[in-house]
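Take a look at this single chain in structure tokens; it is the form predicted on its own.
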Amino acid sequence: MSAETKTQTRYEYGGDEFVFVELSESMTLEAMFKGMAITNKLAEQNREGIIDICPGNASYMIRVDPEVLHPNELISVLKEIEASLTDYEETTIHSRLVDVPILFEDPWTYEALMKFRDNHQDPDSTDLEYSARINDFESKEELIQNINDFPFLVSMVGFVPGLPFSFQLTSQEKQIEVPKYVRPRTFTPERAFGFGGAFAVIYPVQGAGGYQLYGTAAAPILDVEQKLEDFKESMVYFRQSDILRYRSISMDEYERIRKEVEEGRFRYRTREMSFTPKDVMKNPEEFASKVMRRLYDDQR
């Protein structure tokens, strides 16, 4: 990823109802936090005519009723909000820390990715081997350990219902970055854990996909029937500003968790935490260490 970041905000129209705003051409923590601050401020105004606010990774989109709020008027409002956010780095964010068990190199995801080697940049390697090599890790195990060691911040939820795009809390020069498949797969297993660009994701449902595949999540992230306690308020579990620790687990733990899910007993391990963007951007690795101590009650 380029270290340079475009700072000039770009406003675009989408028909009569939508305004799209790009804050940066590159994904950065600064752009994500700035977009979060702007969209939160806009939501607080409870302005008539706004139908939906959709924050993105380094952008956001607003849907309006043009009979009530003209897009030109909205853009003026957004510019005023952005100009007023001189201290957005000091804004307090209330976050949920979540332990997310991942079985890396599981047999089901492995079977899926091997069916589509002709769609991949390197048909002779697995996705983990390829990703480790282009990111200068000594081995796939070292790549897995890096994912295990530094948590990820959910920057947006979408594409398909419940899919969390999460950005690793480490300095930009240490970010893992991988391309998507040359041609997308026509099959990706439900709960597959993957990586594309600078984002780790979990596929909530079976479908097509183009991200590199590393493993599978043991627990669901989408529960349409809302059977599990964690999904009583929403069928989608993750939300923007959640901080996820993708924890590598064994097959024995995976099977235990699957049994808990089937019996309706599974609950995610979570803790609450408040922070400011400045806390993160000042030293991402130090902040990540605080997250790990808080999530595991200082036992690690």
Second form
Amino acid sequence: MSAETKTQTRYEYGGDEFVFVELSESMTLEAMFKGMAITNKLAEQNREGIIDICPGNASYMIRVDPEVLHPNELISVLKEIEASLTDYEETTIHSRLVDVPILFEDPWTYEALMKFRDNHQDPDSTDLEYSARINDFESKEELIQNINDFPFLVSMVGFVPGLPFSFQLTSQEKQIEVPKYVRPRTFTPERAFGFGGAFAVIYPVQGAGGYQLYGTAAAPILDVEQKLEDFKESMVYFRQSDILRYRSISMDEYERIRKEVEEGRFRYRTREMSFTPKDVMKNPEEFASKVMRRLYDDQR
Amino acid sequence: MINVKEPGLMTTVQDNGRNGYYSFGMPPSGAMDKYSFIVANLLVGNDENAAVLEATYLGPTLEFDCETTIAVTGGEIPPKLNGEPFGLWKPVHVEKGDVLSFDFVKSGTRVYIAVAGGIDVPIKMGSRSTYTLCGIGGFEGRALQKGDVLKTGEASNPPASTEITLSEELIPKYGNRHEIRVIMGLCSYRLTEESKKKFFDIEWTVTPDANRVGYRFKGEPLEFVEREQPFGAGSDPSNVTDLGYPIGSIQIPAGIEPIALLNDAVTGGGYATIATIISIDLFKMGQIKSNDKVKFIEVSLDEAIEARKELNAKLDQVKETIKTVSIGG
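Taking the form predicted on its own as the starting point, write out the structure of the form predicted in complex with its partner chain.
Once more the chain from above appears, this time first in line as the rest of the complex follows.
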């Protein structure tokens, strides 16, 4: 199913205000880390005329004021940075590990996905049943277990404010890959946990969407009013390079967390961790188990 | 203070937009037709980025509870003061108790209502613009409702003379057929050569699915180059590994109906984008409505930058007219 497409970096105009750079057509950790290194270096240069620096999964995008910084000039700067990247695999990344409680097979996404069976590849299965089958899992429980076992690296934030595109830290053979809906849904419940292509996401707010729906996150990932402690600095919680462990929870725990959120007491369980891209790419599964030990204070 | 007697169809507080948060997934929002927006502010003596009201199709009914100056610009949705018609693109003095209302739309889609001092709502992430999807900014994060009371700020300059008449070429005209300039690029390599050509040959029809998030167009199906889909992209030929979407970028999910993303757009996703509307023509998009016809015209980057300069020159002319009339009067 997967084709390893090697592509040369493509530099493209996005109108007169954007430069879009595609590092790879397929999703790879290498492309993501490379894009991260390039965008970080560009940010350090503090160049006049740059409005937004948006790292992506296997690409990135820069917004400029073209009358201050001509896109062609920016492209030559970006090419120089890319050429100078000799040691990005060794650069230390300071990351947060976050425990993200998910109620799989919840009533809300079930209701939503049943409403849109006509938009789906397989109207007679649920999204979980379908995804398990096409990824050669014995059952949907096995697919949920796989999501539980290996954490996900946030490779891009976007679509709507705070939505994390996250990529599983495991070997490519074990990685889940699913198509998006044939026709996107016009409704997705708030905090829905979904999967599309090679990415797991949480929808911060209710809206349209085309990812397969598996469950609902108990805690918010966007807090516009910034009431919760975790959102005091920014209404958006996740950033690129965070590592998320989607933990399957029971309805009891889900309700307990909802109560904590409503009373303003909820905080995410987090741990800090530094690593290099090499640590991850050498053996993603070994790195994943290190993440799990660190996040749950298991020193074994 | 301004009392909202009737909110209109979709009236929101907008300024120049919320820039610098795109990497969080936060679109800029802001006035769709920036030219009309800036001129409205200049006419009432505001800073050119002050917050105004943007009304769509159906204007609001507003009652002013103090003396001030207002200006209405944009599409031809004829304004009336206490039932008396008055001209767009001119400052108008209003007295306490005066009521602003609108007739049905004649051309264009959106009007901008500037009030001396600007609409005063809290600044959220550097902007007063409303982003309704997440309830951020503007008046309580939403479109205006009946009974809302808006505050205004302090004007930075005296308003322009009510005697002012902007010359013909400074007032845009809006028809039902439009030419929108784009720069090809992004993932245009995914389209077949034939479809690339077709994209420019077809006269597209704007569907009813046209709002601040984006416009969807009807025409003919386009085709993507066949390939084995890369890992992570998803199975449809129009899918790519999820990436950032520039404002103004055009995608064609499943090759069926192109969507142009606008001010309140999603910032990324998994569809191949093939071209981007140049920033100056995004303003024109704000005056296009459902069932209008659009032809896309390919231009170079330098032509797009030149168009920005032409627009700035036009704005300078507006400023010059205001200054001359004020001194003269």
